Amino acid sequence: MKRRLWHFHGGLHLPEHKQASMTKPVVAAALPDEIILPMQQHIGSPAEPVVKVGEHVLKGQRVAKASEYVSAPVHASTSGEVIAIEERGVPHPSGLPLLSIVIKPDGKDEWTELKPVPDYAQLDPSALRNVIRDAGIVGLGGAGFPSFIKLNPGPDNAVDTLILNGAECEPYITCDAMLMQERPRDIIDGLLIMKHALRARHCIIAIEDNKKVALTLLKNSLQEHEAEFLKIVSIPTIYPSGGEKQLIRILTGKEVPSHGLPIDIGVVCHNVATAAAICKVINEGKPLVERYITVTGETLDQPRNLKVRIGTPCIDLLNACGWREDQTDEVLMGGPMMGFGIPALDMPTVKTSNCLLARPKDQPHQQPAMPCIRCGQCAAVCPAQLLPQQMYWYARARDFDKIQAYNLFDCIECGCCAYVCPSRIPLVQYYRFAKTEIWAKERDKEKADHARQRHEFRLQRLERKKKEDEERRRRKKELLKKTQPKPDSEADIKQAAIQAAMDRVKAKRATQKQQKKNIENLNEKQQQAIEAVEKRRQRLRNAGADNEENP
Amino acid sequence: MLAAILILSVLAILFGLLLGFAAMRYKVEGDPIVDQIDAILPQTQCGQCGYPGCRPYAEAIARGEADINQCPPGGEAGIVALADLLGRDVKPLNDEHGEHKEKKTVVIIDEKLCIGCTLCIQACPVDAIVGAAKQMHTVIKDECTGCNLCIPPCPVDCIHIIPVEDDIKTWCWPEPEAELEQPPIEEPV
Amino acid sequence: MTEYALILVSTILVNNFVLVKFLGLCPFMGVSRKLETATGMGLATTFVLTLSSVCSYLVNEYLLAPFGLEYLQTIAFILVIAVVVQFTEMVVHKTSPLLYQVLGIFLPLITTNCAVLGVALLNVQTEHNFIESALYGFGAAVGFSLVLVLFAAIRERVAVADVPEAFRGPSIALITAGLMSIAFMGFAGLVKG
């Protein structure tokens, strides 16, 4: 039965260069020196340690605990002694280091005491969640993603179909297309039980038609009844049809919404090597601790994928494959399109390092750009359907806002648009720029609002002291007022010195009124009318004295 | 001439009552521009632009006393986005009030010489200082913005200015180089 | 019916006030270098250019004509073209302080655009009546903001492009008027005005 299968925009054939590395079946690589386990190798907050220095520990047991929600604990991938906690490069453009924890394995490779799930059926699904996030489980497809978030669809969205990418698109990188081969069952094990978590209706396993070994192995090891809601379908080989968005629109002709999720319509995407480490937890009790590398390029001698404890260095791979260093230019983490240069060989490989591509020189990728003509292939080939030419054109200028105007999140950086760029104009990394740039900013941003929301509480707080500094000399001035009305004070003195002195000047006119001028050589008329007067003067006096005393 | 002088004084008087009664209908009350530009400044409260914090250099510029160039924290992109917002030329940094620092700062104190003396936590804008009389004072570093205001009070110049570094967390992809003006010449085969 | 319709057309593409009468010059360079600045514009130009239209005319038939005060036409337009702007500053100020503040002193300019007056005087000239002057004004403002929206495009595309350093600024943006011009002397002769 032909299923519908649609068409993502653009996209590109490049040459494979796959046969190479699948000639001999995967083996496990040799026990290293040194693990090296960063605290970081997902998406979210860094682990932290739980073990000490000089502890021994065996292998499959926790050495860090997860630190908030999306975040993912580790565990040693051998046995040994923990010899060191402390910063070391990891694998990362920057080549900035990262809080790593170093074990010198014993030999032994010793497992620690393993807890298998007996029926996971049975199990609540949050419960089954919780046993997957415990055991560090990842999405080993290369973002890193801890995995036991996207089982859980949330209370509102229901799932309608489960996804397993087995896609690999990129070239060069074969691991999950020898994990099909090798281990088809465990993938549909490990496929079973996301269904049970996510309570999935329709599964389907994708895989690009240049699998074909892979694609009929996995046909085989379907039973009957899993026929039915399980399909296996097989996509054409295009760049990057092992996007999740495109993968989506591929199997379902739906796109998935700008800023949205898969899940926003029914949808959840997995890696089949995610599926196949479910499967090991679940069935065996082993935590993540190892996974398919592929390791391949023109200047090795024996390309091939290899099984690798997580934490092994990278040169220890290069040399288990005879690696011809003065032929090597550089060593890529991940595949030519999307990969990255490793800053040092030393580096350990992580969960979700899945290829090791060594690059022989005078490869013509490093010439200098030139100029853009405007020619508009780079938008011919946007798998996103996105403009990268105005996106450059903005990144350049450092505008901001305009590239976001662009969507410039949108972009999956799968650098289909510098592949095409007659001009070999470096476009990813522009837009690479523009989206640090621009979460730098936001930080900035939010550091800002901060310090402006302390300054001004600063202020506040300064205003309200002078307040109440004001208000406490206010009423200590009045409580002194009301508990000392005596004159003992300065003024009160004052006033009855004031008081003593009038009634003295009083006192000196009362008597100077009293005493008589011109009373010589008075005859006797004269005389009787003073003394007529002085009666009658004494009659009101005593009256005055009357109205005195009695007001 | 009398038709004249009579018409046009009607139309101005009736103009005049309907923009009296408008200007009074669509009345604007304080200035929201000055939230605007403040938003744009970078907070580091340090008064290098002759203003005693951010806020009081956003309303000089609303006002039109200041010019957007005067800021050095927030650097050339500060200019840009002002001269964005206000619709104005974009001008270098005006060299009097500072230089812009690529690499951002905090302080720390360096507490073997500290004597408690109070006059660095007076001086923060952000109150990024905790301390107390006669106690040890120390710098939250989340909260420092590097405004460097506790240098000059500190009698005992304990202060001391020390890069952020990077980690992976806020590390920013490069610039890529600039694209050659010609094509490379290649040589005939 | 169709001469309304004509009366359209002509003001917005054939006889553009703008790129063809060359009126309105300074908003059209002042104003077009960010989109959003642009468009706001428009919307203040058409707001004035249609309400003076219609002002204009109805001032003018029935204070300036009947008592054969013509010669007054040019002071009294003018009044009524100020007035109006006065009032649309006033509300932009309330309703879009941003907008205010970005226009900055192009707001006020208004009244001084050519377009503004030459829009109130043509109507005259014409012997529009009224519907006809509205029309008129309000395609001619359409027109106007037609053209700044295109031309404020352009600029923010060519702002970022590898201009040489000779034409940078103005001389690129004067350059791409005079093309767009051209471009639109294409329509020349369609429509009669």
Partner chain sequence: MLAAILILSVLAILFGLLLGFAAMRYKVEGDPIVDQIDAILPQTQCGQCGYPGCRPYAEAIARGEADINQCPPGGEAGIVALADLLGRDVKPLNDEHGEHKEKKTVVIIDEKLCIGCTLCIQACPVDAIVGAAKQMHTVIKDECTGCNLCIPPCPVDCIHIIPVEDDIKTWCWPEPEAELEQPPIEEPV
The other form holds:
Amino acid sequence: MKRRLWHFHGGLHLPEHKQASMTKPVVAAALPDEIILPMQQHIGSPAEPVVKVGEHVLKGQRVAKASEYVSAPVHASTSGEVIAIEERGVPHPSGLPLLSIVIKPDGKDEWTELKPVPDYAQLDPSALRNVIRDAGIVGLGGAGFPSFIKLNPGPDNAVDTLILNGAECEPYITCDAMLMQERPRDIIDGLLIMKHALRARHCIIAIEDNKKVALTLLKNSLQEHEAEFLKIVSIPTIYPSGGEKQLIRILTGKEVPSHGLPIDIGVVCHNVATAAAICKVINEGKPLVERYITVTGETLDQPRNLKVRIGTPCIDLLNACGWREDQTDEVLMGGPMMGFGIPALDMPTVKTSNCLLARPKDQPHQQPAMPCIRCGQCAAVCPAQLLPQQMYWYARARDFDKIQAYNLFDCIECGCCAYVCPSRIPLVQYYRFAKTEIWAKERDKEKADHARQRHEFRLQRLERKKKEDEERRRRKKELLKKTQPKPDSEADIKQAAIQAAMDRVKAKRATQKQQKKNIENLNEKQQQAIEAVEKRRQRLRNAGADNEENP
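Condition change, the form predicted together with the partner chain to the form predicted alone:
Below you will find a single chain and nothing else.
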């Protein structure tokens, strides 16, 4: 029985440009001269290095640990020496450098000790997630969210459907299609591991209907007992069917709520490459150190898919595929719709790198932007049912409150609006700018709130100390009033103070009896001198006493 499918709003039928990179089998890229491993290849906090310059590392060895809960460790993708831990440029729309570990390969490509899991079904889901976390697995579909978090639905959520995304709808990109053709069993095994971690009831692998070979090989790899709860579904080829919310809509008919998550409707979505990476972790003990990357474009003589060590410079992959630099306008990381230009080609590939696209000169995207003519085509194709034109005006005016009222953060940056815009306005760039500014303002607000809270806490602490000091002084005064009689006048106060001082002196003298020294072994003359001194002292004391009695 054929499964019913639904449709999402908008979308585009785009030229595929996929066949060029699908004609050759996947081969391993050559070992580069250096491996560059940025500490942030994922959503969340950057990892922290655990190795030092000069240290020798093995392939698969952890070189950086996760710094926070939403973070992921980083592992060496080859054996060699750590020659630097410094800021390096990374492929990111911001173009900002990040702290990176640079490894000089020794040519041996020697693995560290691997620890596969003999029987994952006997593991508690929490323990299984920890294994996946320690292996540095993140979403390989492009977002880079740490996978162990998406495999933890929480105690209050039940997972009805686990979806494996094999749509790969963007033009030129074919790395997932080649993965499904060459390693279909790894993908299914990875899906079963995910099912165990999530306790999911049903599983679906979704593939666009233009990937007939991958669809056939995956179906042939299914075993009889798996077919009861696992379905492989062919979906129409329309961009962006690979978007998480759009794919869920196609397969289930359900809508993920605005600002919500798929788990809110009992669905979890992962990428096929993530499933294959999890399979390698469990069955072979190998962390995420390599992945398939499509290297393609009109200015390459041999476009193809390569198995690449994470951290390999982009220029090495381009040269391996016969890159014609003089005919190239720019190189994108990703596809033509959601990709971004790489500022420098010595930047490394990272965990989320799925494609390098060399774009030729004299292309339509190079035409200058013209004023908006309010044609409304952008709204007609928006798969998130937003109003791109209104968002553009508010982003341009830097009115970030208004643009959020139009659900800016529901935008998946698919680029459909910019593709159909007759004025060639780079709409997605405006939305990215607005998101970045809003995030920066929120960070500044958090810092200001934190500083204000610290200041208020300090004021409270000082006020509390002041009150405590005043209370202590009050109690001391009350104690003095109880122990001393209350004087009647100022003269009495002074007299009482003088008398108290004299009493203290007398008491001190009484307690400090002087001990005579050097009185042993005295001759007769010395003894007589001492006795004469004592007699004079006695006469003086007697004279003083007579004067006090007869003033």
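Just so we're on the same page, rigid core means the largest C-alpha set that superposes within 1.5 Å between forms. Positions refer to the first chain, counted from 1. If you're wondering where the values come from, they're calculated on a predicted model, not measured in any experiment.
Return yes or no for A380: a CA shift of at least 2 Å between the two forms, with the rigid core superposed?
Not so; A380 is displaced by less than 2 Å.
L261 C-alpha shift between the two forms of 2 Å or more, rigid core reference:
No, because once the rigid core is superposed, the C-alpha of L261 moves less than 2 Å between the two forms.
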